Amino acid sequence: MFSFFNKKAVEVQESKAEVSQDYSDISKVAEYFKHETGVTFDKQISILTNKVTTFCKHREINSFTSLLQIIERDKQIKQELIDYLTTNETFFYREFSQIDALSKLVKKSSQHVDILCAPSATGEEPYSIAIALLEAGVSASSFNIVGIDINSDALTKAKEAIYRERNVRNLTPEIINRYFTFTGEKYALNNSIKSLVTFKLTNLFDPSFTALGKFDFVFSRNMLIYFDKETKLRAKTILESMRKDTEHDVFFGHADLF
């Protein structure tokens, strides 16, 4: 008799646990994520629901409501969620015409140049700028590059600077031989280039972002495609405010339409 009731109690507890799981309405998570990062999933709600549900289940979080409560007080879980939802892949010399245009402007400058790269993802963008500047004959002591991103995993990879063939596919064999060490199936960027970029984990929409200072040139390519129109304009205003000289346009990606 005891074992029968004990079994029933377990079944009731398991039933309650199942009932307590609620992954039905992702809207508040989507709103929170947009407010914190600017990234919108309005056209990818089903994808967002599936990804966040998986995120919760792996951490034994039973509902989206519980998730919101947890990330409000747990910065580590919040960062893990940001990392999980903002993983993007890029490659060296992407939209090279803009990088080439920047190189020519920097070469004409007689002063030390500060460059902001937002976002930097896994490093291909700011490292591309550094390589292009050196290839254009600009001295390494003549410029400083700051790369920022909200994804801590991406920045860890950026600092390691170890890439696959697909990441360097736009580079010539000569540039690869000059700036990378090939090991197995991976391309390790030389320390001489890694030292030219400083990476920072920061959020464009956080008030502390402006503490980075002013820059001669600002690169922000293929980030605004994840924002809605209102957030794009807000980001544009912030990025433009980071310029030392308002005559220098911010370098936006070709897909970053306003």
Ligand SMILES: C[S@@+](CC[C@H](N)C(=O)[O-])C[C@H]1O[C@@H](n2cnc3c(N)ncnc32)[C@H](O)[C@@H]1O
Second form
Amino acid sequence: MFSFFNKKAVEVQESKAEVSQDYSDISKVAEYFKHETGVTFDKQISILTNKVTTFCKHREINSFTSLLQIIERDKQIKQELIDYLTTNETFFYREFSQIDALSKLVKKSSQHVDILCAPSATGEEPYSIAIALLEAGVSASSFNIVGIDINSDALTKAKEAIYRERNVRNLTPEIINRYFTFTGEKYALNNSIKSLVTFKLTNLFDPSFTALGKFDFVFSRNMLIYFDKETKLRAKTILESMRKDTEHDVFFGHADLF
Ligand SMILES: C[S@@+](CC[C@H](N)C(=O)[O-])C[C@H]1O[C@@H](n2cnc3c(N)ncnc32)[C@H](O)[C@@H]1O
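The block above covers the form predicted on its own; next, return the form predicted together with this ligand.
And the full complex, kicking off with our chain again.
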């Protein structure tokens, strides 16, 4: 039987747990996250507080201060937080005019071209480029595409390359038939396209990013929108330095405007 004393003991334990929880001041987490990834929550502090509180509670982390201490020594939790807080929304043939412009440039080129997609999120953008190049008559052996992202979940999905209807909504039925296998619910990208893109888990601000080498064309769309002005400019300089030469501008998204 559950005694009065047991009940009291549980109540005392519960109230101790409540007392030791402190999810009041998110500012240091916000600062840390911006410093590590560039992503700012300056205008969404209450959203960030709610999200990180949920993140902590699921892992029995009692305060934001403890979270920061844990992250310092636990790379896995740090990656989980990055995966949880970054936004990976993307779809095939997004802002297609830029992909079309790239296809025309690549078609004109007589040399093998290296293309960088930073960030690639779940893969739709680099795969769109591969499809558009093939559709333009460029041979698969004359280009190489690298996709990078800071979000490991997104990259796992990119490598699986199985998409929902809403991700392929901009593609014609002909392109879907040519490059995907419909499984009755989802669209699995064919290996012939998957094999044309290499993905790497990389932070744009980490030296491992610039160590990727130089590229003929650089795409960086819809990432800078999450950065403040100063970080956007820093990112722009890094992305521009990834080009083999200055002949072509980096392809930024229309919403990324400086
Ligand atoms: C909205 S997606 C854009 C995907 C695609 N380029 C597009 O335009 O559809 C933004 C991506 O930026 C990534 N990201 C944010 N900060 C990053 C950083 N510092 N380094 C690399 N990727 C980052 C996020 O993980 C997310 O997948």
